[in-house]
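As a starting point, one isolated chain is supplied in structure tokens, in the form predicted on its own.
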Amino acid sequence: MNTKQDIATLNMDIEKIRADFPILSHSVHNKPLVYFDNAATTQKPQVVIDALVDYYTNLNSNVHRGVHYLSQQATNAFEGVRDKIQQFVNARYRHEIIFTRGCTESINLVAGSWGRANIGKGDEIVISALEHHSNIVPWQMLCEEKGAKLKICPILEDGSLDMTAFSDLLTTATKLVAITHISNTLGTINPVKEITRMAHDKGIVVLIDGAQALSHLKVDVQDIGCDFYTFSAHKVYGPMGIGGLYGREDVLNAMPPYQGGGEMIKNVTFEKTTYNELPFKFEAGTPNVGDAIGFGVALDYISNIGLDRIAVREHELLQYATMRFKSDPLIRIIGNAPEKASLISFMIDSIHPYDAGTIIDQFGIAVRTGTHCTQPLMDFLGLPGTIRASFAFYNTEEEIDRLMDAIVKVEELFL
């Protein structure tokens, strides 16, 4: 890939690029948008949108068993999502991924399917001090219903794991590692291949949170060679309220069901229940359609992109943005691994985030404030919270300008 090539070609289209979101055209307080809060949910390009509006004015059908034409269009369509997921991260058989509302529901349905059937008491979990509350919150529920440990694996003082304090935790007692690919407060980018060969040195079973690592690089699970892979829709550009797990087939075959209903079952009696195949198994009740439609249109969007460009444009993004922050004495970076995806966290001397973040709204710019439901990381790092501001493909230069002037107001009035 011609790097430099490529970035002028993106750098050409990204009005055209632009024009495809209707949001970005929008005004905020009288000020044209800039929305730097894509790790908290990214914009939908019209397609997408038409996607939904096209599925609900005409295909609205269940899906599966029906034999009426609007049934099978819509089973077609929402099975072809599948289909695409799989090719996108790159799983080995379709029915290894299963539809969710998202990686929330993905890690809870590991949790309390795998988990229950395979954590006792005196085991232990390892997690990592960078996780979100989605991937903490269900494991603590699980070691307090199991009598099991959550062990933390700490951080280094730039924001990257510990990769020695990960493998001293790996003992005899530990069946699952669970970690973030990617962190959504510090940008961290963790090294899952090698943290999956460690641990399945150990025999230990993977998890990987990728909820924000799907829009920005490329993802193959079986490269990474993790048991489990969860994202969300609405982190890639789609609908919220869908999303999915990957598993390994094995895996998957030998858990017990999450939850019980129509779809998941092939066979019912007032005696006896038999349960469904993969990926059908996992998937009760009726499954959000139109919003899977969606998601695949958007990851058709980025595909036709390319994720290579993508990654390209927001590391030149993340560059310029590092490189202005770093202009202003009174901006601190908190997290600077080296491998790190397009967003930064940071303090303005001593104002509070929140107190910040309102003033920085009324130029019309989106930013995160908060601990950004990474309580224990900001516990850790000694913060009440953070300013986050996280970068999209469509999002430009200019507009970190625009920030940084946000920023100096800022500093004016509370400085």
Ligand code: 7TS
The other form holds:
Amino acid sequence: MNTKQDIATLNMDIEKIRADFPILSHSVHNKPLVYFDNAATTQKPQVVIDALVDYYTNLNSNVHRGVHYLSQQATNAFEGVRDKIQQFVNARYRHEIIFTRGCTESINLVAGSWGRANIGKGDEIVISALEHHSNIVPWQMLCEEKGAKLKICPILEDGSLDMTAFSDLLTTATKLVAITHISNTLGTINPVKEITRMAHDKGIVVLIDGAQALSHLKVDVQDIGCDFYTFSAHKVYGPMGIGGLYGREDVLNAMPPYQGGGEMIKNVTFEKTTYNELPFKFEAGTPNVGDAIGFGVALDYISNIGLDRIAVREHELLQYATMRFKSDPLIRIIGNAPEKASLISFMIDSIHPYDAGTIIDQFGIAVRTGTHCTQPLMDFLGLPGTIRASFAFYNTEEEIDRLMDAIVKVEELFL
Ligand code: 7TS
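Let's see the other form, the form predicted together with the named molecule, since the form predicted on its own is already up.
Starting with the chain above, the whole complex follows.
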């Protein structure tokens, strides 16, 4: 057990795992694809792709509204995924899981329903400098509508949250804290349990944006104690267009509906409509049944590998890439928080990230360049953007070596 490769081999059979993801054997620009854009979306294992085809081939039917065989089978499969998600994030009740289109819609649901009902003039909402636009703009819109104020918790030089500043921001005017679990740009893992405890001590409601977290670490919403937790399937090896919101039962029950339509009602007359129970109160219209089923298969897939093993493997990749990047004096890593997920934002000297990204792409390597939907964070850091390599457990040290070769080429061309 001397080299990183040995440890990786002991941890999991990478070649076998890679074979589960058909896209990973593709070529781009006549080079084997290296996929380092996992924070934007993860690739899908064949079992997830098969589940989608199987659903539309054998099960397609609308849910919750038919006594016929197919409708009941589709309903069972769809509702079974709710149970899987409940177990995956350790929610107390299955009806605390609301299906949405994804993390963005989940945050908008909370802003549109809980926010409209609970935020008033002069109230304050605390977010952080690390937030994705999805966890900024809905709150800005709400604050504008209600005459409330958005307060921003700053970060320290290493990309960690400034917890002293956070504590100072919590006042009697604060009604909500909405903070990301893991920064999609810097990789910082925030102390969400502590954040929740500090906010709850002052009676403040807490939303955690879990878009980046579900694939990297074991999420336990009861242990965190938060009121809301949001996520997207496509970042956890599942399909796009499906995700969810965890909300604590008492909080969800006290909220008005978000959208009106079929499914979310109990009884409709032209005079008065009464609303359905949880979770259906928040699920107006025909849901995305096929993709939900694919989501369930993705959760089973990573549960079978084991999130603890995934975390170990991804940490190895992060350490290896960090070590390689640090060996090049022209590379500046942006974000060095002690608790960090497996992604690295970086600059190559003064080369614009778009220029670097274009050359790196020619090597068949997918990295993301730009502001990563965190423009205010880029302003905060005084950067035009970064290059971001985000790793999943199916990536390898050899792929990181190939990225280093491409970076050397970028340096030759631009410096
Ligand atoms: N919050 C965080 C922290 C994210 O990283 C993202 C997507 C979202 C919310 C929104 O998720 P969606 O599934 O609703 O779009 N992040 C990224 C990214 O880093 N590159 O592309 C999308």
